[in-house]
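Just the one chain here, the form predicted on its own, laid out as structure tokens.
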Amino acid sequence: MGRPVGIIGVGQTKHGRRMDVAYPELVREAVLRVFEDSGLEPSDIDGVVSGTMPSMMEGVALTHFYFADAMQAVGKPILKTETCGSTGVSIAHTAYYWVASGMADVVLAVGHEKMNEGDAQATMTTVAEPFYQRYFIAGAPGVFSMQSQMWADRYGIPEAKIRDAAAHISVEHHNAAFENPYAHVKIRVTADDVKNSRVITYPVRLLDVCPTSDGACAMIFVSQNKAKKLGRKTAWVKGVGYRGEEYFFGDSDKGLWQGAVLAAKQAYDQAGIKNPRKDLDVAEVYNPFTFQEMLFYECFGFCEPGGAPDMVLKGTFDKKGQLPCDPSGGVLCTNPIGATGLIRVAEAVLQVTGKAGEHQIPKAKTAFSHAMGGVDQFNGVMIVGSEL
């Protein structure tokens, strides 16, 4: 893993339909606050890390130059890194191979997504390959409406079983946003609504989708040496692990996804977990759609394969359960693509570090975060500590 990395510094926007500034002020308000949160100056930064969704979504085609001032970048180096959904996880895998191999010992990571300023379903429907995939995939509802049918189906879930669980996850991560002041959507929702709500993609429902929103998040990655000279709490990496497969969606197999298994065993493997419900305390798992999160949690250990169902109605990923996932209200309630990787991250941080405020996990030592991109290819697990 080279040299110890920790991270220092969390800084998020108020995230949402942002329609009060501009996309440059929205970047410079995450940056501000990771300054502010870390006590360091831009003068301390040795290099910065940007992304966001792939350029299209934006309508800028070189984001990291176009928002060098606003992260306080200029005649610093500068990485662009961008993997669709997973943009944020990888930028903070980025930032930490950087300063892990010692070519850096202070590093800027920040994700960044307008969504409301632009068309992101369309963005998201185009990408797909266009002769064969285009036709049917029909965006990011298509995609995962297909990977969750596949997934039922492999298991023999009952689809009543399905639906209860996914309302249960809607209501609770619903709930939870409340207690996030970062998060976009805050409504309150009961499990009727849920299943009556309209259907987006058979199975998948209006609430059991992530929103579209605006936001930017921020961290500071720095090597151990520079930790201890700071003397600030700090959250360590302790595991990572990334993973892509096959560009065609059908290619691979979704019900059991292997790349999302191979990167949470790279990440177990490095930070000695071997029992990932019981030595995790929270995790921070990319959910977009209330189906997918259950097959995550089958992918990751936390539960028998097709058994994420029964787990959720029992309360086990629930706040107050045996491992909490998403207490923040996850990506099915704050979605800026760009940074909702990287959101995922700094919440594990927050939790770790005892800064998560009325949604802290208590004595909450050990986090998991994750984040999934591509066209439905790519996993990136990051696990940090309270202690190197």
The other form holds:
Amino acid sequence: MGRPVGIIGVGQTKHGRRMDVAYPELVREAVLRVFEDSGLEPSDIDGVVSGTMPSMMEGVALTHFYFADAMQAVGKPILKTETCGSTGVSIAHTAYYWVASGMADVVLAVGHEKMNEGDAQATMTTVAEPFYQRYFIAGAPGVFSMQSQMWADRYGIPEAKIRDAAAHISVEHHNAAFENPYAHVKIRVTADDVKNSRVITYPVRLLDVCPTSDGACAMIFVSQNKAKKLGRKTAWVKGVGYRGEEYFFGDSDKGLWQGAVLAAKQAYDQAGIKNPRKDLDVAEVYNPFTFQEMLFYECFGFCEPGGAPDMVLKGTFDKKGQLPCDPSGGVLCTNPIGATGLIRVAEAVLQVTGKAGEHQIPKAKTAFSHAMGGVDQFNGVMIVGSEL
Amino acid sequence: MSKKVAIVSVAQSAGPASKDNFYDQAYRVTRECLDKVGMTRDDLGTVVSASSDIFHGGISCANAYYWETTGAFLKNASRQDGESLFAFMYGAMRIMTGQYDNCLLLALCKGSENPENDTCTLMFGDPFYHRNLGLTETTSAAFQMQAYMEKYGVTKEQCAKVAVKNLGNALRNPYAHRRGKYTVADILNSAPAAAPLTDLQIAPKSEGFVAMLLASEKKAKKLTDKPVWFKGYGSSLDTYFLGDRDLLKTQLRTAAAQAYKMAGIKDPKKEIDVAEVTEPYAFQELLWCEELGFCKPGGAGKMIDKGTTEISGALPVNPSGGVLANNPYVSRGLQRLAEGFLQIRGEAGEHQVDKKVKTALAHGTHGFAGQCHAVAIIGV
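In place of the form predicted on its own, output the structure of the form predicted together with the partner chain.
The complete assembly is shown below, putting the previous chain first.
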């Protein structure tokens, strides 16, 4: 694994429709908070990792230029990591490898997106090439609906049961968002509200889908020596996994999604996790769609393939369940894409350092974080723990 | 540095517009790079590619598009945006952790499917202040060139000599996009662009697919008799607003200082045997040489007059023809490094420099007037 790597600071913006700030100001808000949280100063930083979604999202390309000052990165070494929706977790991975390699002791990781400046679905449509796929894979909901249908069909899960389980997840996450000061969508919903909300792409309805958010997240990764010197509460990186598969949507099995399975497996092997449901205390799964969240539970070994709806309805993944998932409200309530994966890691860090406030899971020691990207193409995982 | 990392194999495509599609071009360099050391895709540890959505033919998430073509299917892989030397650094880091014993690097840019480079670089500008001025890499370089000539009295003829040298060197490089035997007058009389720049002082828009295999010390010795070692790296980012910067005191100094420190280089002028620098505008080669410490500030005009940076000179710069001859935007940094690798191994063919090459420097830059710089040093 290389040198041990710790995480000693987290900074998030208040996510939402942030028309009160320009894009660099939004980035600055998260960066100032991470310095405040860690007690470090810009001069302590050895290198900066930056990342976002494609330039079409906000209409500014290679944004590390634009945010050089907001990230306090002037005169610093920089890496710019982008892997579509999984960008956030890939940024965390880059910062991790930078410290683990011995090339830096203190690395600042910054992810950001100001989605209300542009048209997210139009941008995502341009991820598909213009010859074959773009005509029928437009935006995110269509893709994830097809995946959900494939999964339901594979395991013969009755539609009514999936519907109930999806509504359960939606209600649970929307309630959780009230306990997260940085979350975007804060509305109380009932299961009936979810089931009767407007259809986006059958069977996905409005309350099964994440919002379009503005937000940024910043974190500081440090070497063991540096962590010791600082003497602050530290989360330790225990496992790192990433997998990408074919570009053409029809080429791979998205029902039991091998990229997700193998990304988690790599991280579990490093972290020594044998039984994820027991060994993990909390998980922040990248869940822009309720249906897809269940599929991820199965790919990550939280339950048997096809078994997620039953477990969801039993409350296994509720805040007070055996393995609480997305107690922050998750992506379903907050989704500034380039920051979203990093926010998952940040939330995992808050949990294992006991700093999650109202949405703290008691005695959380090992936390799982994840992000997904592309047209169902990429999965990245980072596991953090309270002990080295 | 905790662990040694070597470059063991490289492959690159030619610069002119190709009728082959992106996948074929990407696959071909990937395959060639692995074949040269007898490796298959199954042996690959990890993959880091470099590309940029703004230079990717209107398809967003470039890495999604080419993922499996570059051998990354079901691998732990990642992507760097904008500068391909970033990918070199990231790949080396992954090996240094001990988790992987090899890493395939790819730089991918199909210039012929992109709009003009400056249509893309215009998008670096924020939409409120910079973009409305029409600020691009070319117009900001023109400001920088004017400031450079005024401050140091470097002449436009001396700047043009860079294009004469590099386009001439490119005659010996089979991968070059633009090449030719030009005089200083030819360069200065070529079509006016952003004054004082003329057309032949501005890099073209090229195709460029570069594959490079990195390996740990143990693995490298199994794969090749001639590993080329990673010695040093540095990068640095400058402040964003052009008017806030001293265009003649760039972050290349910072990036170079980091790389020299890591490589233990005290006197770059003596210790670097060959340099491949990213000079999308002819005068920038002069300015970058100064910032790299090859001569004193303002001294590069005299240096090129003396022929020091010629292919047969004491410190050859861009024997491949550099970026003036071949400009696949994102790929150009890694292409410089690939050229350095070939020079050290004595495999640069007709553009092999006359002297023995032990240490090579590769430089990449992107952004207005060089907002970001990266420097890599490799050696025997």
